[in-house]
Structures are given as C-alpha cells and as structure tokens.
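Presented as structure tokens, the chain that follows is alone, the form predicted alone.
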Amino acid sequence: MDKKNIVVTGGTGFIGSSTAWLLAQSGYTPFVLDNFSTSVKPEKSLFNLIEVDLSQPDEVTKAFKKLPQIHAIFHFAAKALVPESTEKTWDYFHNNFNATLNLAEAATQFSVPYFIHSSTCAVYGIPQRIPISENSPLKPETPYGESKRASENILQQFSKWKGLSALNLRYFNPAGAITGSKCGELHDPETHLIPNIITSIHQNKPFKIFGNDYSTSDGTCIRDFIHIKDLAQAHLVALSFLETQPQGTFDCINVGKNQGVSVKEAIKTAEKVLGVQCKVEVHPRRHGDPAELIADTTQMKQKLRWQPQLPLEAMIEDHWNFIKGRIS
C-alpha cells in the first residue's frame, strides 16, 4: 500500500509510541506530535517528531503547515491524572479541551479525513449496570472524565457541521509492552494497577490495596485490562473501519476485552508468572473508585469486527520485560 502519513498527539507516551510504532511497523508513516509535559523528549526518535503545544491554535497551524498531506489524526495527547485533575481542573480542561478542539479545525482545515480520539471509561463514572455499553449514561465523577466527555462532543459536532468522520474509542485499562519496541509504560507518578504490583515486587515493597470491602466476589475492585499491542491494533482496525463508512461518520466504541479482573486476581496472577511473593498492605477505599468496571465490547466485536487476544499473563509477563530491559 502506499504511504499513508498518520498524526499522532502525544506520541511520546505510552499508548500513542505504542501505536506509532505499529503503525510504522504495518507501512504507514506517523508524525509525532508532543511536548512532552508528561513524557521525557526522546535524545532520537524513530518517527518525525515536532514539539507543540496543542493547546496553543497557532501552534497547531504552524506544525500543520509544515506537514506533508495527512490521512489521519491519532488523539492520544491528554493529561489523564485522575486525583490531580480534581486539584488542577482548569489545566486538564485548557489541555484536554483545547487540544481536540485545535486538532479538529486543523483536521477541517487542512483536508484531514479522519480522527481516531483516545478517550476512557472515565466518561461513563460509576456505572449502574455492569458491563456497560456505550449507551449507558454519560456521569463522570472527576474533572478529567468531564474534560474527556466533552472532547466527544467536540468532535461529534465538526462530524455533523463540517463532514470529518471521528471515533472515540473508550478505553479500559492498557497494560503490558510490545516486544520489540521499546515502548512500555513509565508515569511519574504511576497510578495503573499492574505496573504499580511489579514495582512492588522488584523492590520487595508491599503493594497497597484501596479497598477490601466492595460487593465483589473477593471484596477487592474489578477491572477490565486490555494488552497494548491489541489497543495499540485497535487503532488500526478503527481506521480501516472509517475508511468504509461515509464522511461524516461519527461513532463512540468501547475498547476493552469484556473480562473482569479483581485486584486480587492481578496480584496472584503476577505471583504466578514472576515466580515472587508480593507483599500487601489493606489501606482504606479511594474516593470515587467503582467496585466494576468492565466494558461491553459487542459494538466493538460487530463494527470493527475485531476483538483482543492477550492475556493477563502476557501483560504482566510484557510489562516485566520491558523493565527489566531498561534495568539490564
């Protein structure tokens, strides 16, 4: 195929390298767009990478305008920090809001056909049925959640008034690494479940349970996980499924594997695949934690017509080895 030229915000972050480098791997060529408020600036990139504050409209031109034509744009950048979007809220709304905002009139003006948005279960809050679907109610509890939902509704309205087709994939929880890439996950502070248990265990520290008293099987949160190789392809297959559809297209898919996975579960299965006991210590429940989140992929399964394949094990098995290789 030739060479599609592909946008992708926040490129320098875990999922959005991830992706761009699948999407270099499967012959397209991806230009990164990022300042790094929230990764470390690579000393050399594998992509063509242009620092920009996406907040910033005239920024946005200026870095369009100095682009080849572009087949899509890939959203990842975001700040994502639950807790500190309730400290910070004009931050997360002036980026997260912004930023789409900028990036969907300079997919209008400069001929963009697509837009592929990162966006997260946050928008769904606490939900009343479990799992849940795309038309389940729209209630975030945090501020992030609100500036994400409201990132949607940016798009859906350059859908309707000005033809760009868009999706929202709505994300559970990515974990793990792709071989081979050198991208893996790395937040100053990490707040994810399973890079936080194999932290605990290298360092032979005991790993903090929010929370051992919801109505779940063994009192501890469940969560659904999903690997970053398949979000990562999620990606891809979201963009070949707009390329079919007429302009305009607007839609909101979630992107998860419809498997539930309890805090517990996490720590054993960890056990099991690094061979190590992990310490625990029973700390109080953090505001605004769901007892379950899991997502209902039939939409994903009956419109991309595609569905995750990694397990659990691979995940932490991924993530490990990604550690142990910026150890080494």
Ligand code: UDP
Second form
Amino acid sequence: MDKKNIVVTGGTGFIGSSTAWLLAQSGYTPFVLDNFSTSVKPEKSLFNLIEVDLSQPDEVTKAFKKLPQIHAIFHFAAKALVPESTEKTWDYFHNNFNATLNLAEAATQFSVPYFIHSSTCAVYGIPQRIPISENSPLKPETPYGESKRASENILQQFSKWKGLSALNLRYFNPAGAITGSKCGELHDPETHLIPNIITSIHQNKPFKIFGNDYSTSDGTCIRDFIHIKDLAQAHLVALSFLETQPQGTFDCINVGKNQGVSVKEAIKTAEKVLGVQCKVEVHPRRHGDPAELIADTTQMKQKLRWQPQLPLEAMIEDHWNFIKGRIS
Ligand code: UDP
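Please show me the structure of the same protein in the form predicted in complex with the ligand, now that we have looked at it in the form predicted alone.
After this comes the whole thing, all chains and molecules, with the earlier chain placed first.
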C-alpha cells in the first residue's frame, strides 16, 4: 500500500486546506473531497480535487472507486457555524452525520485502515471543570456539537465492529494562517473572534464583545487558541500515532494549548501586534457561549508525544498577513 495517499474531506475549508497543504509539503498526496458548499471551488489547485456530496452514499462510493489505494481519511468536511446550527438543525445532522457514516463505510469497503476526524470541544457543552479532560461528560449545547458527538459514536462503532483505527481530535479554538500556504480563515458570515477583531481594526469599525458579565476575571469569555499550523501538524502526528497502535484502536484527544485567553486579552494582543487601537462595543451574550473553555492536554502530550508551539501573537500576525495578501 502507498502510505502517502490521504483523502482530505473539506480540503478547501480553513483547517482542511491548511492540513492538505502541510501534507503535500511533507511528501503525502492529498486527495481533496469537497462539495464547495462553504468555500469557493479553486480554478487551479495544488491537489487532486474531487467534487462530491459526502452525505450521499452512492457519490462517496463512486469517488472512492476512482481513487488509488488510500492510507487514511482526514475528515474535515462539516457545517460548523454554531449559531447557524440552531436554525438549520436538519442540515447539520444530514450533512455532518451522514458524511461521517458514508466515509466510515467507504473506509471499510475500500480497506482504508486509518481515520482522523475533526471533532470539537463543543461536544462538552458547558463544562463543569476547567481544564476539560477527554473523560468529562459529553453534553453538547447545540446541534453542531451533537452532530459531532454522533459522528464520534459512528467511528467508535466502525472501530469496534469493522476494525477501523479512528481518532477524534477535539479541537479548541484554531486561528492564524500558515505562511506561504495561501490558506486561511474566511467564513461567511464570520463568527470567530480573531478574524472579527482584525476586520474591525482594519475597517476601523467597532468590534462587538458578546457579553462582559461572565464570571471570569475581566467579565469576557475565555478560550484556548491554537495556531492553525500547530493544529495541521497535530493531524500528521496523530496519523503516526495510530500507525503504531493495534488495528481497531479508537480514541478521542483534545487539541489545544491549555492556555486561557479572554476576549479582552485577545483584543489587547491584537492592538499590540498591529500597533492600532481597536474600537469596541459591548453587546449581549451570544446564545450558548460557555464562559470558559480550556483544554486539558495531558492525553495529547502523553499519547501523541507532541505539543503546540506558536503563541497568540503569531496567530494574529499570520491571519493579518493572510488578509493583507488577499487585499493587495
Ligand atoms: N466573540 C465576540 N465577538 C465576536 C466573535 C466572538 O465577543 O465577534 C466571543 C464569543 O462570544 C466567544 C469568544 O469570542 O465568547 C470565542 O468565540 P468564537 O466564535 O471565536 O469561538 P467559539 O465560541 O466557537 O469558542
């Protein structure tokens, strides 16, 4: 088997494209499966691009029939806007649940031994304890979080009954861009903190702080940010880990930095990095936002023998450079 062929679903989105780029840089051959529903189909691509609706089993089977032997599936494709998921609940389950189910079946049919799934700290809901360890209760607050928990469960079943080796990487808050990759964070609408701070600074418009009355040190929410370069790297490390484990291994691992940053601290850091003041407005809390999300990264360090390196300053600077590159 050629160990280098990797299916990357959602490989034109933020995390998927950055990881596909890093895979290619590291000597792998990514095959990107995407329906371009939340991204633009590139005119030219560095990778093999296959347009497929992953929620349709026949389309997935047809796509895999055309592929060479695949070593691993990296599954990023998902609807992932938390507020939208409360309105478009059916879409979130139809898309996220069925895609994972169809891909797990394809892994079985086409003898793909390894599966790495983009999961999320949203599976924990509002945590009882900080930092959040992997064995904390799973109580998603939104259809998005539930659809990811359901996807984790599918993989657990395919691991148990079909011998698939599967790892759920529960991401905390990715940000930044990989220099030289031309990949970065562009959502429409953009709901995420770092891109919104940078857009506000760049457009000289007030940044909306959603809630300053949380029970945190400065009243704003706290998150655990990880640079996208580190997060992409985590997938390569995770594959190497799975390769050393018995076939049929199943696990869930938090990927974060175990460092809390408040919304106000993120604004201050952006002001320092960009050398410009950010106007702010305080708005009511956003529905479903937990006050504090910080990863317990003990499992990540012990099992993957790896930890992220890059600071918040680099996430801000690299996102800004990515945006500047698109503007100029
Ligand atoms: N946030 C904010 N203004 C924004 C975007 C986000 O105040 O324009 C806050 C949001 O309420 C949350 C934190 O920043 O407390 C992180 O939000 P994000 O959407 O980036 O990540 P998630 O909520 O998924 O952890």
